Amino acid sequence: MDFTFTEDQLLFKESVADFLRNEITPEKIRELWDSETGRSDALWTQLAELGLTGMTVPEEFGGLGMNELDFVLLAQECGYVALPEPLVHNVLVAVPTLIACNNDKLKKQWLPKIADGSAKVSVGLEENFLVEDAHVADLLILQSGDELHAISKDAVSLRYNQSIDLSRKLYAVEWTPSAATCIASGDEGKAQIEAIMNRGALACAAQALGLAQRMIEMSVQYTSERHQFGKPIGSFQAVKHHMSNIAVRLEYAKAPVHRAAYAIANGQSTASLNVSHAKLVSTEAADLAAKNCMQVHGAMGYTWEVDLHIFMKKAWAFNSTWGDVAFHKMRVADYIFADDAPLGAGNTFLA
């Protein structure tokens, strides 16, 4: 079995990484904090021109027809730069939700617009309570019990709720369900709600990997430049241990995240288990990165002026969205403690 990414996937990832690292700087992020929407129309247009907004949109609707496994490395790069734009949400959550609904009119109306960057869609579940980027969404897909409803932006009332991460724009959405807006209900609705939860958690997990990597690199650079007792503090064993502990956690978190993307892309029955495993280990790595990197920065790590807090706060936010630690541990526990749980090496690669 070959578990590596293809050469095309890796090359695409490198080209997107170059673009994001040039365009999305901490200075740009701080600038967006002070803007009216916290978002950049110009940047969104650039992302659309690169084909990123349409990656998971089927070719018949103007997209590239790719899947979650093609995008997961790009989602990591979005995390690496703490991308404020809702690209990962649209590609991994909104588009697959529209594709899964049995409403051809809705697909024809919105998928081409998402692909060309002229529309954004936000998906909200009751588990999250608050909806990200509802203020810039042209369409909202919202849960009501075991139903999903497609609601236009004109039919909702929004109340802003500040996040610990200033780049996240969260809103309580007031709206009224109706038969006309329902796109899934009953067993179909429950299945789609679970799928949305899985995709949202995968989006968090992949970005958490990028955040952890960025925090490590920032701290290595800082500890190489900061001197104490005539030496770079990065040469001290205690500092090295802080960084190596993160690196080990991060490396072991990558495979579960990629496995979860594969499970979702191929419709495997273990997708929920794989996603919960991935989110737990990736956000744990990002949390440790935030803790240890703040430690090696010393008192500077707590200050607003140091860019480290941009990435720490996003990591903390991901830890409790699209299912908190207790939610995902319970899903893993329900699987491994079942009487007929297929555990052991012989069952590792079963679908």
Given for the second form:
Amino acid sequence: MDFTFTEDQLLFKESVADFLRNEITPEKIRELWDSETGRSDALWTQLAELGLTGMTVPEEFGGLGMNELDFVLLAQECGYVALPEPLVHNVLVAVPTLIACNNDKLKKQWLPKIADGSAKVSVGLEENFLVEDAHVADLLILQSGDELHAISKDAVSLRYNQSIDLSRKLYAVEWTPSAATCIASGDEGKAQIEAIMNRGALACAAQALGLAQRMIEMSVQYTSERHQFGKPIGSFQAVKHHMSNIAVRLEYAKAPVHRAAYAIANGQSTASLNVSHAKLVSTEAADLAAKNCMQVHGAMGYTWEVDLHIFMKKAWAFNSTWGDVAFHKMRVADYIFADDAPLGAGNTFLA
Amino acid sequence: MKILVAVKRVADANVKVRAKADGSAADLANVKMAINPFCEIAVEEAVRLKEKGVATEVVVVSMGDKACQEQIRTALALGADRGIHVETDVDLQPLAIAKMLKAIVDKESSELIILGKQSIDGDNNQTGQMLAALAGIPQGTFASEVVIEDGKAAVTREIDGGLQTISLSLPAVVTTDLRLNEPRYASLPNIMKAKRKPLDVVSPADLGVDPAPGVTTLKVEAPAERQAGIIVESVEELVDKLKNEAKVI
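Could the form predicted in complex with its partner chain be shown next, to go alongside the form predicted alone?
Up next: the whole complex, starting with the chain shown before.
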């Protein structure tokens, strides 16, 4: 069995990484904090021109027809640069939700626009309380009990809630569900809501890997340049341990995230378990990275002037959204403590 | 009009390259490789000329081991139409490259050949000039603007102290400077399309060229590390040190 990414997937990652690392600098992120929406139309247009907004949109609607596994490495790269734009949410959460809904009119109306970058969709679950990027969404897909509703931006009123991560734009949305807006209900609604939770958690998990990687690299560079007692502080064992502990945690978090993307892409029955595992270990890695990297920066990592906090605060935000630690631990526990849990080496790759 | 663009595989410009411990060469093991930045500008210019309707085909050529095909594919993803890979394990030098390019130019009947002014690894700045001389055609080096009109190429060159605009009859060789354009990023659909574009592989022997190097590298070493500065007490002390220690005034 070949677990490696394909040549195309690696090439996409390299190409997108080049773009993101050149264009999404900490200076650009700070600039966006001061803008009215915190988002850049020009940047979104560039992302669309690169084909990113349409990655998971089916080819018949003008997209590339790719899946979650094709996008997971790109989501990591979005995390690496702390991309403020809602690209990962649109590609991994909004588009698959629209595809899954049994409503051709909605698909025809919105999927081509998402692919060409002229529309954005935000998906909100009650578990999250707040909706990401509702202020720039042209369409909102919102949960009401076991139902999902598709609501036009004109039919909602928004109240801004500040996040610890200034790049995250969170809104409390006031709206009224009706039969006309309902796109899924009952068992179908429940299944879709679980699928949305899985996709949102996967989006956080993949970006958390990128955030942890970035924080390590920033800290390795800093500890190589900062001298004390005539040596770079990175040469001292206590500092090395801080860094290597993150690197080990991060390395072991990658496979579960990729496994979760594979499970979702292939509609496997273990997807919820795989996603919860992935979110737990990847956000743990990012959380440890935030803690240790701040330590090796001598605590000034928390100051406004040092860019580390851009990545650190996003990692904290990801930790508690799309299901917090308790939520995901409970899902893993429900699976492994079940009387008929298919555990053991023979069931490792159970579909 | 057919445009030929040469691209070189080099260490990525953002990578800090180290010399090998024995000083024989730069250590490129596990180093990220990319298209030479000046060659990328050459590809972009050719693609823009095609988009303007000036060129009908953009052919990209690279020389070296099999890994060079990665850079050819990248150029194809940026908009080139066809690739040619001259496969060889020999460490190629500008004269051999220019001779092989000359053979390809003759075969392809290219009217415009665009190259980077130099590669960021060899820093030779010779291949374009040698190619023009071998082919007996005009050259416009260090181009910051290229306009094709009435069968001629108007090339604005960046020279010491200003700009010089020259007119070249075609076919001609143009080498690119940094400010000619800003290369685009390859889009995902174009990366996928690039895999289906034709890529021919030939050998130096097919082109009738012996690629054996004429220059031997004796030693490669990193630049001397910058020494820490000192704080002087007064302007007089600074002037004294500049005059008597640094001997720069």
